[in-house]
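Just one chain follows, in the form predicted alone, and it is written as structure tokens.
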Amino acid sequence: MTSILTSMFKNLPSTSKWALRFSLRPLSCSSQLRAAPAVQTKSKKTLAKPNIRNIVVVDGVRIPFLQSGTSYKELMPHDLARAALVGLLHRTSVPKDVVDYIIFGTVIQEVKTSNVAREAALGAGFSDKTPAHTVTMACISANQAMTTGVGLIASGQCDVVVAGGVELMSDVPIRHSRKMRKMMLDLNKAKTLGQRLSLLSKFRLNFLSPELPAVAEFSTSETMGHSADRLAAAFAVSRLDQDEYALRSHSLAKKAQDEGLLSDVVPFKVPGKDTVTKDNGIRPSSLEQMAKLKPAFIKPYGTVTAANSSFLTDGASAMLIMAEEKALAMGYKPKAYLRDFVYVSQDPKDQLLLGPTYATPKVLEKAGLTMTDIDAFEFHEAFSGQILANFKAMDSDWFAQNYMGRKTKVGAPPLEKFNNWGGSLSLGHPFGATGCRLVMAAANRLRKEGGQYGLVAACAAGGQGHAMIVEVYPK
């Protein structure tokens, strides 16, 4: 697809396809932002496969998701990740020689510890004789964490999983520059003085500029904030809308963190500092002090801004995933299936962020269900103006015809049914660790609200994208 996005964000308002045709219905306003009650459903036919096993969640717990450069920033990922496998063995009581394999995802990895997987089980107290590996697919690595899980289950190849993911970014690799790096393994490898010295005469003063890391697209070079900030403008999504979304998430998170409904959370005792007990980035303001902060990304006219986009975010998530007639013989009630899953991948540069458009029909055609069926939507929020566009291209029968090769569009989640939680702009983005959040909350919700499915999606870097259908286990 050409850069569609590029010269629409040109011309918008008044010449771009786009937004000519996602300007004419208003997305968001005050009223339809807030969550409305919670409305049973009656009982629907099950997921269940003929010959393929039931998968089973029998508990999830995170560590509180912090703001980066707080009370986690003098810690490692491993030690992140191995408090939330001790609160999931605190949580489950399951024994540790009954965990046949734990598979994590991260996405910035520490060199230290590059299979951080294996270093926060041991460092939990896990056998050494329990495989652990590491996976990384952007902010759906968790997801991917989980899905590995249920491939291994599904396959026979194991009974027990722990699926997880862990981010810091506190504390993230900073590099020497190229020319800097080859000149220290040259010297490494030089074998005399006169080689020694030689390579020293060609060092010079802009070798020691470091190499920091950005949340930037490798194949365009694009930070997710810019194209964030294109979408929105393509998809005609005002300043207005994103910050009153971004305000209805961090309500409604404050609101069941009040409530007590974010029982996923573990404390965890920080070495040397006090226990952490709750998320500390949930901060509802008002639409007012939203408007005055200044665009984040494209400047001077954009509209992604600091109160309106997810936060750098530490934290750390775990779940124990079983065969269904596992966890039964050893006496668990689980709390959800895992059902059906699809991973998608579209163009990187002017679809970076549409992965839930792109998933969710995917995911619910090889269901057999309709998006009426789903009692809980949960969608990483990245940003505002990420949501908001994918409701649009949802919601549009020339989107899914011309982009997506369907005949009808699959429609937006009902905003009563949607994150009623709060999301990852309220609550955070540890890139490695959202998706196993967001499946617990998907689980959590059901049976709080009496629902049975639940539809679970993230976009991610590269343009790619993930759904998951989870069903409630009957009570």
The other form holds:
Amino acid sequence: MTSILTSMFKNLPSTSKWALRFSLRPLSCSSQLRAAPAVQTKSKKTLAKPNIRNIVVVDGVRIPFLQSGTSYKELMPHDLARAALVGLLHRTSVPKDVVDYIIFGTVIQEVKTSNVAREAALGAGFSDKTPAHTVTMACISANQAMTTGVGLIASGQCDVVVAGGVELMSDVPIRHSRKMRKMMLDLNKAKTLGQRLSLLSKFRLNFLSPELPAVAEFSTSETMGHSADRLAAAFAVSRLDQDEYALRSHSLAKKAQDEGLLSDVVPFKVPGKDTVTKDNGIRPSSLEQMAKLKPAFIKPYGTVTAANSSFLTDGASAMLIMAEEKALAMGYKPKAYLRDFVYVSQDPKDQLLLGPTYATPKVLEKAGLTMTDIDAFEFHEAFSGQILANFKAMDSDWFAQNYMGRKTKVGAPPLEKFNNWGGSLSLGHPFGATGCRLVMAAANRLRKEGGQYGLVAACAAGGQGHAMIVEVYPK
Amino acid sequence: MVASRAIGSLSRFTASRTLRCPGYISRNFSGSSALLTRTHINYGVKGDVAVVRINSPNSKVNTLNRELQSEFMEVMNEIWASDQVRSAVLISAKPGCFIAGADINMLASCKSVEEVTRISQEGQRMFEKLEKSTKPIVAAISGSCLGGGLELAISCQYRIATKDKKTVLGAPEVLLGILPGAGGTQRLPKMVGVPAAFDMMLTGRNIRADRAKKMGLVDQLVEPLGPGLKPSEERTIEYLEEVAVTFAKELSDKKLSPKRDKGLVEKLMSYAMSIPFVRQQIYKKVEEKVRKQTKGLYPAPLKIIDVVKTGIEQGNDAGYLSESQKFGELAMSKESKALIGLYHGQVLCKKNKFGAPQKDVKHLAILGAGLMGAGIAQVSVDKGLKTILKDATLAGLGRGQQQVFKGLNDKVKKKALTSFERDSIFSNLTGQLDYQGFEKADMVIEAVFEDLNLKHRVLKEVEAVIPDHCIFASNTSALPINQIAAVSKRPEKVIGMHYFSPVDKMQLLEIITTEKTSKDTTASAVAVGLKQGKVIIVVKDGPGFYTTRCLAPMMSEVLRILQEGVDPKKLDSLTTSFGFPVGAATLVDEVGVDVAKHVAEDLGKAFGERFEGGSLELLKQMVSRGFLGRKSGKGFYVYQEGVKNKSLNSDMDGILASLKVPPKSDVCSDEDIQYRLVTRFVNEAVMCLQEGILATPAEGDIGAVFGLGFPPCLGGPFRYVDLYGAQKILDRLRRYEAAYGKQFTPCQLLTDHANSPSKKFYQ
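Could I see the form predicted in complex with its partner chain next, after the form predicted alone?
Let us now look at the entire complex, which starts with that chain.
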């Protein structure tokens, strides 16, 4: 209701528009806004820049995110990516041959399909004349896929790009040991039986011990959960706070799922299994139940547990991005603009998961916005402790001055605008695919709840981070 | 040159372990009016847990001294008496230091064995009270926990340590010639087992927190935190305290038992140790090993074994009594005084007395990628200095780069570095054949071949490309710096930096200043050396500077002794049994016969008769036969890859026979041979002080021990004269002078000291 009203006002003369719009907001919104000054105006009415193409999201979809080891466990990553692509084609009815380029993000690579974007696109029936490439940037791989697309369009190289991401944690490449691999490669080259036998005689049983994909940060050898626990401790985030936040995420996700708000989900008929229609990781529990869990990383006194961390997830997402004029020419009604974005990076040891803290003020500054301009925050929730530590860091002048080289803090996002439809803790986090989910959640929330600007932010392994402003497309 | 393991281990003391700040005594006087406000300890209560925070004023470290001990006992008595408090946490408020040890000066001020024994007994009683406390006490350890600090920690019921590089536990008393005197010798074996306890107490090695957890020395680890709403160090200590408080609560609520679950290996070990025969075998083995390594020159390790044995075999009371008595005896021993002197000297030589340089050296360039150049590069890059390594040939450069890589990779193998850290450190090194990038260099260290013309050439080449502020340092062991600087356009920027080989192992750096070297240049060189982790002596320019000059007359005597028919093996055993880490003949092989010849010729020319003794012909013939020492595979010994016991080079017999001189019967006993070597060394060292080459006796001692392997148990040439008497040394010199002439003529300063026994190098 409110959103319809607000968007109506957009067509009014700009002098009266903002005042009116804000006078309406308290009806729908929270106490905090009521306490705020009565008249707030957006510091900018749009982020369009002269001489730069506007880039829009026509629509985006994802297959349901499932806990790994469930319905998708027999599939390969390109199967999931293909399902997302097919879902996107169905949702947008875009003629396959207008797509100029396809980019997918992924983290743990299946060696058979190292360019998973291409394999999925071919399988989904895209033209074999449409090139595709795969990008990787840990948990912000899909964000990288989108912004790569944005770059291609903005620079005039392409008009229509499909960006997406995929991750299949049910199966990961487990390799032979280096010694075994070396022996096998040498055997390939050996010419005579004698050479082969002498090689084989060097075989030792320990050659057979497998090599698992690294769960730890390469530069520091620390697992992410361990780092998250230390981060939570560094910012004095209590176990109870973390459990409460996780509970909030699950409750909101459940509510959004029940109310049918997660409209980006497309059903996926898994071969040999039932059609999957919804995310299966949403499990609102009770604080008492959660309190019983033992810490998962720093034992026995840590605070990060299975319940307040995101879980291993299988899933894929895809999104149709176009130059605005192209979309309009094709008769589309886009959902949102993709506006300014930043990538940041910092110390991978002690600040591994603080990407959003660094990225948020930077992207706001770049766009000429302030925190109060943002109507919907969509942050990637790797761990409850990570989100809450980021809040504290964003709300600390000391941290801003000593570590970010800023004069003042940016401030923590108001909780009532934050991840209102659940987040990675509850919906799941297929590493390579989460970025598109965040952008679609922001766009869909702005359309549903009203508001103009959304801010998407995420942290990623390697001590990197990303933030992007999403502006709702006027109706 | 080569250093002994014993000296190497002294390196584990860091300069931060200054044991008492000078401002301290005055504080006692001024603070006496406010007796109730405690200066070292404060405590608060969190719920029913008392948190005792140790924070010695005006010092970077906490040391167990009388004031701290009495305040601590006062606080503990309050805690034990309080109904509200059910458990306690001991923690330091200083990041980087729990308790660095007992106050050495407290021992130094003691006049008798009995007095020291009493101090030990007081400590024993204090820690016994802690051990028997009915309210559980948790030691929360962050930073160094050494000596008395460790003894305090192991008296507590539970230990939690921060898992960072600064947190180390250890019993370094043996390195000061004493033993853990506050119950450590009794508690440690029970806690970590007899073999591990011996290892800790006999080597004095520092044990990192994660290793300590595996050994059972600490019960829990706490991860260091990054920055949050406070600086990282501050928050980590706070977190450690929070975690310790929860454990203290659980202990007092009996939810947690302080008893550790022992692994199978440990259980088997403790079973084995319950068999008297096994124990006896262990004592025997350990003692044999100690005797072999120390040659019986160091009493402390043997007494440690004895005290541990007494405690285990005859019970606690006998053990504690023996510990305190032996502690008293050792503290009064000359060896301990020598080692403590070295410790103080080392602390002194880890400071930059020339102040902060105007410009920090951030870009370093090294000329010559040989053994020395690459070694200097290695100790520079791993401290974060951007370093250019330049050589004339690609092959030479490649060898040098590989040496640096190998040095770093060895640390990875020992788990002191991760492979990732190695790679990023190695990226600080740029190898090149040209002078590109020298325009940004703040300091150039040349380590090219020891040839004056070559050094002049590179100096001129370098001065054409470096910026005005850049310092030119020469790594030479004997060429006078003023001669090198003679062709410089800016001699105030030229200085000598004499490193010792292998650079990454040897701690000493001898910095040589000429008349023209500016003070800022010196300050800068010292700052770089300190950054490289070196112990630094600063000496005046002159032939052989200090270290090489002291060594030369001794080497000359070595040649004479060999000519007199003592075989190299015998000579080696005589020198090592005197306390030198490496035998004299082996030393020549290690240094390189050609280098020794070169130096002997140069210094012989400069100093004339006093440096004579053996015939240079010996070295000349060896060089001409290609017997250059270890590097050529043959010298006095034959060196083969993988062969541990080196055998004598039989081809030397002919050379030695042809140069044989008859020994003088009244000065060729084993003892005389030893003293002929040592007195020439000492006499030359004292002469360096007399001539102003050396600024202080302390630097002379540090240089001799850390650079040349002078016996650490004697504390260096100057401490040796102080402790054993100038007169005795003078008498010997006179006797040898009568036999050999001027080479043994005692210098004026030594004679002065002999004439007035109250004169000491160390007051």
